[in-house]
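Next up: a single chain in structure tokens, the form predicted alone.
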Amino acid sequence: MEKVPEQCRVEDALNIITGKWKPIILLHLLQEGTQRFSELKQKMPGVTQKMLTKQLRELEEEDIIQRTIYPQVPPKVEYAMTDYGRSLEPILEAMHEWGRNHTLRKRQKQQSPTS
């Protein structure tokens, strides 16, 4: 299949995967199955509620995770991946091991002595 420049869709798909926490939030949901509001922040100390809540949101907005609110008191409100957003897995797995790949490079590169 030819790729015409002018048609890339790159960017919009890494529009929706990208932003500070997205890929771990992603990769949490993926790795551990549905998890609880306080289970995510707990797992990723860095993050403000707030943004931790607005990620989610685009997240949900662009139907790749799916939130569930339960009505109890306390509310409990839980995030799980949906079937489609179960889709980026290649490619968040095939980034993870190019990321990975490239910082070990990087490493070589800089303990090589330079000509």
Contents of the next structure:
There are 2 protein chains.
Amino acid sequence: MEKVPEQCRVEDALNIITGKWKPIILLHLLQEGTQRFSELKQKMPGVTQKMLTKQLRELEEEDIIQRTIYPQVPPKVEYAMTDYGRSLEPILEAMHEWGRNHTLRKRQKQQSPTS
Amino acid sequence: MEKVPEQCRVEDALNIITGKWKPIILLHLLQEGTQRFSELKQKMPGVTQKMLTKQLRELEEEDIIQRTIYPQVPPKVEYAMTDYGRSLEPILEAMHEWGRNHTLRKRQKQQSPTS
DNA sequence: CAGCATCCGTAATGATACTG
DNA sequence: CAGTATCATTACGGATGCTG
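Output the structure of the form predicted in complex with the DNA; the preceding block shows the form predicted alone.
So here's everything in the complex, that chain up top.
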């Protein structure tokens, strides 16, 4: 139970899943399995290739997702969660749950302001 | 079990705990209880007043922490987790745990590169 | 199709000085 | 002590054009 702040590793986890599009990418891959680049892009309105590519590379770098290139023309690249990446699922679930509750809470606050 | 990406609330949770100093602030308050501004600052090497103030205000805004001002000279301001804020603890714990494991994993990879 | 390179605007963070 | 205000710097994200 050594939880000295200096050894705080929360940020390490945070660095992995933080990024404008990473949570959504992970949700898609977790829920719908392997996806092509174009599929992901299509399912994420507003994202640019640059950003999608960047976020995917960062996730790949950390072994969260796997990138498979099919050497053909036109190119085909698929992304999938790694087994290791799936270990993030409980955390993502918990955050999703918490976030939803938080949104509700906020709404209630606005309706009945205590102060 | 409606987990349509469009309803993804992971980011809501993420927005709360993301920030260069928020995780450390939360860890300190969770582990050591109520803290004065100066105590926190002292325990967080590298942080500036500006940043510490800003992050604290944001956490306060979301009801994660409570700010108590003692009207005296010199001023005394204390920060503490709210009950609601404590509901984040399991998530932070999980992330800390995961992060630590991730760091270890990375180190091993570097020693025995498979590829 | 997938992705890289470049340019640009905004937002986040930092350094520093000042104040009740 | 606990801020606020201002300015400088950097990181992040978006738009666009080019390539195998």
